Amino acid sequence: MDSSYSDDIIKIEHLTKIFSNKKIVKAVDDISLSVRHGEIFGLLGPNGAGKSTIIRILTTLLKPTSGKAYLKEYDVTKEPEKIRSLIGVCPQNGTLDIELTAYDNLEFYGKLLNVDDLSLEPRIWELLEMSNLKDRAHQQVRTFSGGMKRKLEIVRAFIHKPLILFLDEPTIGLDPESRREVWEQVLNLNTHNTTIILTTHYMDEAERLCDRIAFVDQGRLISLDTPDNLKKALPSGDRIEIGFTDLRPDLIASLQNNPLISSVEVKGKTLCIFSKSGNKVLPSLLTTFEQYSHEMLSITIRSPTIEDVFIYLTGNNLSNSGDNSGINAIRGAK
């Protein structure tokens, strides 16, 4: 992110959303955070965490039970029309008209958003170029691959040059190549000084794209920082796995006394060593094994991932399915 865009464009203050039907469901529980102008901000959490509810509030589709949310200087509950002029939304479920062409989909959406007629056509061609779909402009969307459809949906949400773009699971169900193409598109949109709010269950996607990540669980904000700082906060650090045939207890004791090592575990024929810096501890590991005349069958070093951070914070794995907590609660409340 360009350091010149450091002002907050979204502010959330003690936001709470409660749904009530047969039982009370607190989908969002006293969350406060801010999003900086120009950053890609990740909103991560398991199913039912409240991510979708937060997005629906910020995009004026839901009113909070209590608390405040502002986009720029506008209150989401008091000035919804102002908010809608600032934002673009690409939902998780596809909303393209597959019987129309790519050009026609963009034109129809541009007219809905009152894009000026004189600027609409050049804007459509600009977006088709941006999404590498210019040569497919006049082909029906039903002939497109999943990745092509997703890229078209993303640029469609950008047709009126919004300041803030909400992307809900933008690459779910796509093959690896299509995912990378969407990543490139998201990064390209971000260079237009667009703030992007991203929800995803793919941890590699969050690490690749996001300037900062907010973890949400059971409606509460549990951590917010850059991907690097989140990983550095893990007490275990890097994980080093060494395969062996035989292991003497005195070698393990020697490793446990190494100040660079935080813990040592034996799992079957694998020695698991945790260190804040795997690269720094590696030479001493080799020396220790040589001193005790032990052979290493294999050795791997794995740095912490965002998935590791989330498991550490919550004790849960993230699943690869969408968060429908807000939608389900709304349905239940009707």
Contents of the next structure:
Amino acid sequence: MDSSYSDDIIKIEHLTKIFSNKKIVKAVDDISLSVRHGEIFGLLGPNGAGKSTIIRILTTLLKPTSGKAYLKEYDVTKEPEKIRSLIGVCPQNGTLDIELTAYDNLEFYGKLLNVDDLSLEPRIWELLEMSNLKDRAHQQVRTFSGGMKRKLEIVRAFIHKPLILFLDEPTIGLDPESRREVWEQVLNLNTHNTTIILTTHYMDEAERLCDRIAFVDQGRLISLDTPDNLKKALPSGDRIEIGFTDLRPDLIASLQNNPLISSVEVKGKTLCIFSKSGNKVLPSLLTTFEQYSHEMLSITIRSPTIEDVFIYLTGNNLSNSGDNSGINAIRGAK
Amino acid sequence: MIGRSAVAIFRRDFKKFLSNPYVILMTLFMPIMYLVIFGNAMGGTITHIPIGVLQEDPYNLETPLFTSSLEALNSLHNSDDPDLFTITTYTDEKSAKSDLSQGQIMGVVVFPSVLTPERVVRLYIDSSEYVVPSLIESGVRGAIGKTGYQNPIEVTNIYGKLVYIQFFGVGVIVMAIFMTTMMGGGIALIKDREMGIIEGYLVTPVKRSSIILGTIGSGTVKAFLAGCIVFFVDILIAGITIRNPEDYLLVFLVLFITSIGITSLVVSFASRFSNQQEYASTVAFMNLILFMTSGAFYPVIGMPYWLKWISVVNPEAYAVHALRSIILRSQGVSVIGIDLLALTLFSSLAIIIGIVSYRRTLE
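So the form predicted on its own is up there; where is the form predicted together with the partner chain?
Following is the full complex, with the preceding chain placed first.
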């Protein structure tokens, strides 16, 4: 796959979008990046980071305040009509007509997207098959579960085999099984030589699907690389968290002297120890604690995730509320 | 606790209610407008009914019956003093009757040329209006009675005896068009926008003009069909009769022009409001004004002066008049020409406004 990645299909140069209703908000702040042909490109960031705004600019729904964006050779502000025939969009808020059947929804979009009449019907069945909705083809979409609706909407965006597919938060609010199904579908679509841009605030989703990830926070591009490289960029490696009641300063000093440990931090009643190889350092940690006859309340060891990279880069986790778990980010996403 | 939750629900509803001053204003305004408009449109005193009088051929000299009846007719007043009739004196029966059939006047009294007690006074009445025919008949009978002459009066209702449902039924056809577009079309459009369906269109290569054409087109056909259905129901239930086949074509033409105009108007309204409640209260208000002053319920002639002015600029009034002319009086283009012109003008204007304001929401 790598060799086909050479040409850029989307190019963004110094893109800025300022909203000035009542309060001036810089939703996108001088972002430059490019997306390669055929890749799954993730825009990752907390709610309100500017991901959807970028998507809305690229899909010609919004005009940028300044800067340029090109899809292939077309400028988004100058040739929106050309761009609209290249792209498929699955917006964050559902745009299915719930009063129509699944089949009718697809047929309607097929016609809007100029799929020719002869190939439209087989195409619709192909997509219904792909999304496992064949037996529900002639039922009203209002009777569908959230996951079914989402899958239908994703294949609908793909009905005309677009060159670029935009998926804005494709799995928001879905249960784990539906999410897995959507992921499968996304990977499947990507094998059709389609470039996929997806936004998400789920780290695991980005890590699992994306060839490259762009971290966006408060409208700015913070980092852009493959998931592996991003993780490598973390200086700390594995993270070991130890709960305690009270701590002696000389213990920390002793830990810091351990060559396997790269850094030690105290966060409230938790001791965070970073190490390139957590498994090896664990026994020596236990020895040190015993040596100082220090009580441990809990111990956890985690390999770095994309979320850690994000926290490292922004000093914030994705829920952006300052508390210490990603669970809130997931809960908050309705 | 029942009380606590009830209070919580009460407070929530009230907060929402108070947060939308527009809807509050409209909900208070509506009943007041009902009072003002409905009260005036329905209960008005009918005055200045145009009638023609003449003495039949061979015309020698005005008979005393003619002169004293004319005087008596002229002196008929309503309680608050405006004249009941506006009288035109004709010299020949043919032109009087043609004016009657063209709707210029609403009654013709033909007096005999020779004054013998058995000669009849003939009265021709435009019977297609509500209330007005009986006012003419009682007015004429009263005036002649006052003169002391005992000549019999022969009354001809030129469009037969119509019942109120036939008069009103024609108005309901127009109401059907209005209701279908206002309630069905407009709200559906706002809902589509709320559901993001319109935004979905915008990322497809569909031309903006196709979206507008499709939206106004479907709305027009829905409204047109609704009008046609009520028209046929009128034929079946109210018992109206269509005399010539070409009258059907004229009816359909009027329905079509009205449908496309009202649909475009609704599209422009629906583009303005993002909120269903605001839209619905505005539209209910529009419906009140337009329908009440259209003459669908009660003859426009009975409305106070200021309401008549609203009916002059009210497209529904032209639609109702045109339909009544065709359906009840079998009058042709010569009579409804002005209505067609007004409706076409309104529709063209509405289409332009509709396109411009809808287009703005698509940008």
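What you see is a predicted model, and the numbers here were worked out from it, not measured in a lab. Positions refer to the first chain, counted from 1. Throughout, rigid core stands for the largest set of C-alpha atoms superposing within 1.5 Å between the two forms.
Once you line up the core, how about Tyr292: does its CA shift reach 2 Å between these two forms?
Yes, its C-alpha moves 2 Å or more.
With a threshold of 2 Å on the C-alpha, tell me if Leu61 counts as moved between these two forms once the core is superposed.
It does not, since the Leu61 C-alpha is displaced less than 2 Å between these two forms after the core fit.
Once everything's superposed on the core, is Met203 shifted 2 Å or more at the Cα between these two forms?
Met203: C-alpha displaced by less than 2 Å between these two forms.
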